[in-house]
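There is one chain below, alone, in C-alpha cells, taken in the form predicted alone.
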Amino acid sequence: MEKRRGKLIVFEGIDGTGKSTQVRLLREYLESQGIRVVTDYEPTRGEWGMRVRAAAASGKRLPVEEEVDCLLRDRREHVEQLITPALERGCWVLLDRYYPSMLAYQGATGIDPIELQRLNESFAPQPDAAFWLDIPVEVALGRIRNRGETNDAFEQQHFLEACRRIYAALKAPWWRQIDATADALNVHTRVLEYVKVLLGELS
C-alpha cells in the first residue's frame, strides 16, 4: 500500500503568543494518535537562519534585500533536507514559523508581501494548516518582559503593529486565526477543532 503523505502544520504570530507551547501541545496529542512528528522552527539553525538570528539578537537587522535572501536559502534548505524527506515519510511536521512570518516580517519592513508568497512557494509547500495566534502587541511584549527576556531588533511595538496588520490581510484556505489571549489550553482545543478535520480526512 503506497504510503500516505504526512501533513504540515504551521504556528505563527509576533513572539510573546505561544507558539512553541502550542507545537509541543499538538505533538502530545498527535503523538498519543500513534502519529509520527516532526518539531522544528524558522529560520533555522543552520548557516542562513543564523545570520538573521546573530543580526536580530545584536539590536541591528541585515538590510532588508539581504535579510530576505538569507531567509530564502534557509528555508529552501529545510525544505529539502527536513520538511519534504519528514512528509513523504508520512510524518506530520509542526514548525515555529514558516513563511507567511516573512510576509509579515519583511513585509513590514517595506518588500510586497504578494511578491513573497511568490517567492516562497516557488519551492516551499504550502501547508496543510497554519494557524495565526493573535494576541494585542502590547500583551505580547508584556509576556517578553515577563520572561526576562530583551527585546531583540523586530520586536518594537511600532513595527510589531505592522506586522500583525499584514497577518489580518492574509487570505488563504489554510490559514486560521485564533485568539491567543486565553490560556494555553484553550488555544489548544481550538486548534484541535481543525487538526480533528486533517485525522479524519485520514480515516
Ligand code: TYD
The other form holds:
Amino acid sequence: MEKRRGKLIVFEGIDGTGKSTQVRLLREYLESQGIRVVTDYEPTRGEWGMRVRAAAASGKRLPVEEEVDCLLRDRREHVEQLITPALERGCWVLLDRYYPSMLAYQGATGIDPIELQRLNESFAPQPDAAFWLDIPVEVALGRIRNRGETNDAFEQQHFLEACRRIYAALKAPWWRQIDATADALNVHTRVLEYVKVLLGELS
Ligand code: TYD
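Based on the form predicted alone presented above, generate the structure block for the form predicted in complex with this ligand.
Up next: the whole complex, starting with the chain shown before.
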C-alpha cells in the first residue's frame, strides 16, 4: 500500500463532457490554496497507451483482450512511475480518465466490468473522488463535432450509450455523478463542494 499524503481525484465521462477543462479549473483552485498538484491523463503517451491510441485513431480498435492487456500495462507503469510517488510526496494527482474508463469502454466491448474492477484494484490505488461528468450521448457527440474533430473508433453513438450505462451502474464510495450539461463554471462549483470536504479531512 502506498503511504498516501496527497489525494487522487479523477474525472470520467464519455468524450465531449469537458473533463480537461475541469482538470484545469480544479488545478487552479488547489494551487491558489497552496497545494501542490500533478495533472495527467490515461491512456498515457507511453508505449502501451500509444498502441491503443494509434489503433483507435486509425478507425480500427485492437481486439479487446489485447486492448485490456495494453491498457493494464500502461496503467501499471503510470501508477508506479507517477501516481504513487506523487501521492507519497503529498501532491494531489488529478487525472483525466483512470480505471473507470476501462470498466466503461472495455466493459461495453464485452468484458465483465466487475472483473475489470477487480483486476484494476489489485494494483491501482482507488481514487479519493472520481467525478463522472454525465451528459446525454447526442450532446457529447454534438460538442465533438463543434470542436471540428472527427469521431475516432470509440466515439459511436450506440457504443457510447453502453459506456454511459456502465458508468451509471458503477458502485464505489468515491463515485460521484455530476450533471455536465451545465456550463463549465457550474460543474466546477459542484466539484468544489466535494473537494472542500476532502480538504476538511486534512485540517
Ligand atoms: P481520450 O481521453 O479520448 O484521449 P483524447 O482526448 O486524447 O482522444 O482517450 C482515448 C480513448 O481511450 C477514449 O475514447 C477512451 C479510451 N479508454 C479506454 O477504452 N480504456 C481505458 O482504460 C482508458 C483510460 C481510455
